[in-house]
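There is one chain below, alone, in structure tokens, taken in the form predicted alone.
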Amino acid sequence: MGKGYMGKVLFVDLSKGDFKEETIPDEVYEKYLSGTGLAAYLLYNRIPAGADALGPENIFGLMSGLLTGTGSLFTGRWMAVGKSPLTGGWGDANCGGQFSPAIKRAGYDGILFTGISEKPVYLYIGEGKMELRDASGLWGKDAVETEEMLLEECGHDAKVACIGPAGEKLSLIAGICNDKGRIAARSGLGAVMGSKKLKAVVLDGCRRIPVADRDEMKNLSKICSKWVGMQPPFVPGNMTGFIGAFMRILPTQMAQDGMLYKVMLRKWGTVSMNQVSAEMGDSPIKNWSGSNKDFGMSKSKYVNPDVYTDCEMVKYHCYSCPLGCGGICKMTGKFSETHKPEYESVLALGGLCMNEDSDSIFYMNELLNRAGMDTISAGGTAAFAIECYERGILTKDETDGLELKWGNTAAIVSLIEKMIKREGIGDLLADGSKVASQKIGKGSERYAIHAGGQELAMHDGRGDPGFGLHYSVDPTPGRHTIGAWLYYEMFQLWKKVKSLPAVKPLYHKDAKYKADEEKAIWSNACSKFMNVLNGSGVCMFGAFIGIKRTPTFDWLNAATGWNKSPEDYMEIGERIQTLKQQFNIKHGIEPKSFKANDRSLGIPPLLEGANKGRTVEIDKLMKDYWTAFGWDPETGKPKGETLAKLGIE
């Protein structure tokens, strides 16, 4: 009987050119699932304390999810893992597309790389072959060019993950691409791949993915698909800003059901939130110093969602996704088309830099995707540089003559181009704002908005303190893909995990800003659940429609033949999160050091706009979060009894 997973991983020693299959015992999957959970289990003991993230001792991996290929839906995410050169601790990043099932069809739940190759290589698995091939001719090519050349060479049925020039040049904000520019962007793992001289991985296998109860998988997926198919008419894009403004002025708030966001995702993709977020205070403006007053509807109208879908040539779906929020857009100039920019990219390169030129956002989006550089960190670092220039910390001579003023589109584009090339001021900024501020000095660190070295995503903790908390406490800090009060509402976990509190259907907004015991329960639940999702390969957007509509726990039981309860799965998530925290402790990280930049937490508070006067009670929230996990409330380090309870050695 199949169990959904392949039962083994492949280790590739790039220094020796050796391959070694390793069988994984069933009990490991029962404790850690697959994906980032299995990766944490494998890497925790094998990467020595203090190992150089860009050295031969670091292990870089590409992982599939336990549910990928089992007949479940929303389960096409693949994950890059390793020690992060950006934060110095646990690093992972995930991405959709078509690469995740290819890992399992090659026969593995994960492919991991040790050592460093003497010359550029790529790994090929297919047609009964497994070999490292010379990639000297690919070195220097961008991610789109690389994939096209490899498909021409290996066959167009193959799936490719690769790095662009940013990874080759060891930019600490580099990621890994698939499907011609879709990027697993965070944690700087593209630089790890570059440091190993590993240009790409090409997979063309055809192994069957075993499942315990395929009929039950179909039944569960059919129910999920019906919910996703509900698509009532919705307002045009130019009205979304008014929705955001209305939500901003209301004193009360309804608990969010993710079905509304699903409707918006299906219609526009993640850009659906561009103007809503700008108006209601979710998206940070002007390097987190501004508000909707600075980037009001007269400016944000240029990024309303219709701007992006009007030039959409075709929509696309990731593997096993019934929703299809992706799209290919036509554009003019150097490139003829680009993946539809994501919300994060638009706001990082738009409102954060006070740039209202949508054409430039399309161009920078494609440029960064091809380079394999994280758009969030690139936009955040550009905004940091602009503020340094505006305040006289950087001079025109130091910016290579660029007039780095807020909203100077031409200068922002030139700056991004220089960062990709590591040219002049771009070389200073190519490793992110924290590293740049350490080199610049002069008090510039106040304007580097990051947590643990990683630039914060485009969701403001002063609007939803859950974002500020998770930016500060997650072992991979600064990310929006872990938790928030909004996410707790949409996951609706209390409908399956009976110990969790339900959210009131209608509540006063002030309740969001009170740091109490219930918030610790919410944030712990989000962290645990996201580890279950990332161990299974489930897309967060699918999970947003609620645990009863996207039945992750039931799918896991049907795929594996297990009979675990929702509480059992939440404990697995707790174990994975705790092991990642232990990974960071092992590598010398003090958890307190990951606390996000003061400005992002409302210290001092903004004087106007949607988040006027708001300060996140971050110290109490962090202590409560750590306490609820069984970690020391003062240090954030897991207690001995907690490790023993979870079976972590």
Second form
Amino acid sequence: MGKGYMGKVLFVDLSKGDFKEETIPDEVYEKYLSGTGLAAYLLYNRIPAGADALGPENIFGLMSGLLTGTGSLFTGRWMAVGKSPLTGGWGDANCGGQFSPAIKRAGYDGILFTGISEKPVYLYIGEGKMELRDASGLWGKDAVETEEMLLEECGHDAKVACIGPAGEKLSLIAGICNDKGRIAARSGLGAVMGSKKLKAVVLDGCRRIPVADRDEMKNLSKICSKWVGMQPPFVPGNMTGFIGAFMRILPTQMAQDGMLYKVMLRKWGTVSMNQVSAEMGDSPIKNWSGSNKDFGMSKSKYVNPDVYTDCEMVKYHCYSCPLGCGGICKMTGKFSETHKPEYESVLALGGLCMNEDSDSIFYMNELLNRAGMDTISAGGTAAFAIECYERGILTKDETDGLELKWGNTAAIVSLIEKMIKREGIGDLLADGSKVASQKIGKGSERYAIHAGGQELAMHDGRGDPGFGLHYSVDPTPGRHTIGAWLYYEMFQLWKKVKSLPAVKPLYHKDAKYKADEEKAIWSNACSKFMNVLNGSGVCMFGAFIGIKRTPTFDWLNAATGWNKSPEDYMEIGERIQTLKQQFNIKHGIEPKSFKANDRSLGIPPLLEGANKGRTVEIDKLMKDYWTAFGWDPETGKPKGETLAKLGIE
Amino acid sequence: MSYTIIEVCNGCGACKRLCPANAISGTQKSLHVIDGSLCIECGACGRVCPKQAVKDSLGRICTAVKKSEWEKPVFDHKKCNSCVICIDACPTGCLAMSGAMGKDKHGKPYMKDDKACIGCGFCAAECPVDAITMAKPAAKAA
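I would like to compare: after the form predicted alone, may I see the structure of the form predicted in complex with its partner chain?
Time for the whole complex; same chain goes first.
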């Protein structure tokens, strides 16, 4: 009987050119699922303490999810894993597109690389062959060029994951690309791939993915699909800013149901949130020093969602996605088309830098996607550099003559181009704002808005303290894809996990800013659940419509034949999170050092705008989060009894 | 589980040419062999074999069917949610997604390369919302 997973992984030793299949016992999947969970299990013991993330001892992997290819929906995420050169701790990043099932169709739940190749290579698996091939001719090519050349060489049905020039040049904010410019961007794992001289992985298998109960999978998927298909007509894009303003002004808030966000995602994609977020204080402005007062509707209207859908030629769906938030947009200039920019990219290259030029955002989006550089970190680092220039910390001589002023579009574009090429000032900034600030000194550290070395995403903890907390406590810090109060509301886990508290349908906003005990329960639940999602390959946007509508736990049981309760799955998530934290401890990281930059937490608080006067009670929130996980409340290190309870050796 | 070839094989190579998983080896006029670790049980070898030399994974002899009568996928675009699972499930790459369809910018799957279709039915089997049925071309036309 099938169990949804392939039951084995492939290890490729790039130093020796060896391949070794490893069968994974069923008990491991039962304890860690697949995806990042399985990867944490495999890498924890095998990467030696203190290993250089860009050295031969680091292990880099591409993982598929347990639910990928099982007839479930929203389960097309694949994950890059390894020790992060950006944070020095556990690194993972995930991405959609069509690559995730290709890993399983090649016969594996994950493909992992050790060692370093002498010359650039790519891995090919398909047509009964498995070989490392010369990639010298691809080195230096961008991600789109690389994929096109590889498809020409290997056949157009193959699926490709590759690095662009940013990964080759070991930029610590480089990611891994698939589907011509989608990118698993965070944790700097593109640099790990570059350090191994691994340009690409090309997969062209057609293995069947075994499932325990396909009929039940379909029954569950049909219900999910019906929910996603509900699409009432919606307001024009230029009205979204007013929705955000209305939400900002109201003293109360309704618990958010992800169905509303689903409707917006299906209509516009993530850019639907551009103006809403800028208005309601979710989106950081002017390197986190500004607010909606600085980037009001007269400026943000240039990034209203209709700007993006007006030039959208076709929407596309990632593997097994019934929603279809992605799109291909036409553009003029050097590139004829680009993936529809995501909210994160638009705001990082827009409001964060006070740039209101939409055309430049399209251009930089495509440029960064092709380079394989994280748009969040690139935008965050550009904003840092602008603030340094405005404050006189960086001079015009040091910026290669660029007038790095807020909103100077031409200078921002030049800066991004230089970062990609590691040219002049770009070389200083290509490893992110933390590394740059350490080199610059002069008090610039205060303006490097990161957690543990990774730039924060475009969601403000001063608006939703859950973001500030998860930026600061996750083993992969600075990411918006783990948890928030908003996420707890939308996941609706209490409908399946009976021990979890339901959110009141209507509450006073002040309740969000109290660091009471319930917040630790919420944030712990988000972290655990997100590990279940990343072990299964589930897209967070699917999970946003609620656990009953996107029935991850039920799909897992139907795919594997297990009979686990929602609580059992949450314990698996707890185990994975604890193991990742333990990975960081092993590599010498003090969890407190991951606390996000003070400014992002309202220390000192903003004097105006949506988040005026707000300070995140971060120390209490962090302590409560650690305590609820059974980690030491003072140090954030998992206690021995917690490790024993979870069976972590 | 895997399909197997029995000794009545005349080594014509039709199955080897068709196998989308490159699981069949053998030289002309000699007994061909299916590599069980590569076989995906699509059944194409059994449908094309003129000598009834192929057994399915349950040990039953497969019957040859005229290529013109092989079942092909028929898409119900009203049920389809554009999730792309069928495209990925197809071992021969004969399906593709359309571009925008009028005002609806969500593409839909269609048969891109009819000749490449081996009638395996994996697209229908994996479709999570049962929007694909397999039908003989004649029935499809009707």
